[in-house]
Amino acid sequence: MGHMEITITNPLDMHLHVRDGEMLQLVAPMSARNFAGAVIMPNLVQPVANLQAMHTYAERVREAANDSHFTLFMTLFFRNYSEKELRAAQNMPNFFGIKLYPAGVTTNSDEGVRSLRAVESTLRHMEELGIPLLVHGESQGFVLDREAEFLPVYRRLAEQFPKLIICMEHITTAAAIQLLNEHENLCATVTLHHLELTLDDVLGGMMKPHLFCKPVAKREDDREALLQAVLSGHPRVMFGSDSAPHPVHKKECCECAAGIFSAPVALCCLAKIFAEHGAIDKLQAFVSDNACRRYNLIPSKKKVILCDTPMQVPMEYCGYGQKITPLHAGEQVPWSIKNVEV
């Protein structure tokens, strides 16, 4: 019996952390190899909050990725930007949108927004100029309720700025899917790990630090709602890995950092999910077409051919003085990448 193959044209990762320095050198090539482009998150230790910082960061990412067929879609860390600054950003070749973090909700977000009312002028300018708003949508409440508590903020933004494209990043709940269906100007990214995991996988037996992320994995009915939206081909749901590498010593310690490193296995694991559910025909839209249509994107040309030959996932990835444990470390994933064509 012959092997099954899936060809994905121009796969995009609409939510990616590649960090900086030595970690950037190690992880950027892994995404560049398998994707035609990615939306690069701005929450470095010194957030990317001005055009010069964005330009120099893009140069560092491009150099580290070392792949001319990997398009960078850069983001600015949200603050009160003037109309002049936003127009200047639009004139920069790699600029994509602005990422809003409520203050303190995740890694390196202490400089985030404390009051949405205080930044309404920036949101109005973004709406007028057609600049997407990407949001880490969590409150400071009880950890399992943080996304649900933030949904009224999304609703208010969607109604107050009806022409603003608002992306609910890495949604994790059935309630978020329900809200998505109520407003045409909302869209959402969904991660691989939230399609695979519930909180039970993280904490139900021995605690697994490499599966700890923010937003935390939720309940089974939430995971099922995400799967249903993705597998049914929801036109405003797109793949964003939220692959977020941390060195092993930052994960295996008493104050474990939040983040799952999924970049090397993302497409193979998605192929497994879509194949198991008889929805291979919906994978192309999820990992590319929906995003291209929503944002009028033209990524680099790249075809990734997946086949149902198992991939052995390494226990760790090492290099540049860094050591990272990937999702599914030491396991066999039933799909692998056969070839990449540019």
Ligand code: DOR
Given for the second form:
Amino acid sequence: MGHMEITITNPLDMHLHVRDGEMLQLVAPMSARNFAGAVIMPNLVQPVANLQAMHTYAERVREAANDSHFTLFMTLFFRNYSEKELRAAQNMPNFFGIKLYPAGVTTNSDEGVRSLRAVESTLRHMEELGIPLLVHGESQGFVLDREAEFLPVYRRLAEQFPKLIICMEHITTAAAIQLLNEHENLCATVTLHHLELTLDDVLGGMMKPHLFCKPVAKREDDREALLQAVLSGHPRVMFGSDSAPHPVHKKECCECAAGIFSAPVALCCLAKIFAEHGAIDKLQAFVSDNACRRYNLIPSKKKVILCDTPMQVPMEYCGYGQKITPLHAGEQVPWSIKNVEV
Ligand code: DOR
Ligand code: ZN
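Condition change, the form predicted on its own to the form predicted in complex with this ligand:
The complete assembly is shown below, putting the previous chain first.
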């Protein structure tokens, strides 16, 4: 072993939370260092639900990331938008798509959608204009069944809006992969943590708040189905970290916030997984090519060279008065970033 290297061209994180304020200052550079671009989620305390808010948020993220080779793909928080608003959004340089949260299913989603029937006209306009719909697909049911219970909604959307690009965000189940295979207009993001974890890791032994996220990690056969899709280079499966930082005091407490902070270790851990399974040649498709093809993206030019020299993951990342615990805190990851070329 030793001295393996792989160069990834334009790695993209298709689902990223960078927050705002001090937390944004701390986390944005970590993604910018390792990725050529990212889809920025709109679930701020005050959701990003109009063009002005999106524009000013993009400016803040750009400034915090401080990297001219990190392309921002901005999303709006789903509500009923007029055709005029949607056309105006499309004319904005960083606009990417619209993220739909069912009301109340996760962090800052209280303003989410209560009835899909009531938003059909917006979906129709998005379909006609070619604006991607990104969906947090969970019901309000029993926690382990929430994704499965939402699958009929995905199916209905896929059938009712056959030209609409629908991304099933952070899928966690074998059943979701199966549905994906049945509809050409569905695609999906898969996180690093759902490739690594099952519910046993979260609470099968000592309870691990830093591994608690939504959707919660599921069963081993679900994890294996996700792995299989990703490692086989499934053309409609893309990497989205769902890296979702919360300050340590919001994780290590009685009401632990959902979210795993994986941005600084994501690429290295993916390299480990793909290498272990003899599928390192499929990593490029998962972390960049599939997304570029699906969405016609032109990311910034960035080459990230990974090598199999271990990376020591810090116990925490601190700065700007913030403290966050990353995925694999205190552990060694067998791959690291050797160099980044722009
Ligand atoms: O674990 C999660 N954290 N899942 C989500 O859907 C939202 C995210 C967050 O914003 O904290
Ligand atoms: Zn998310």
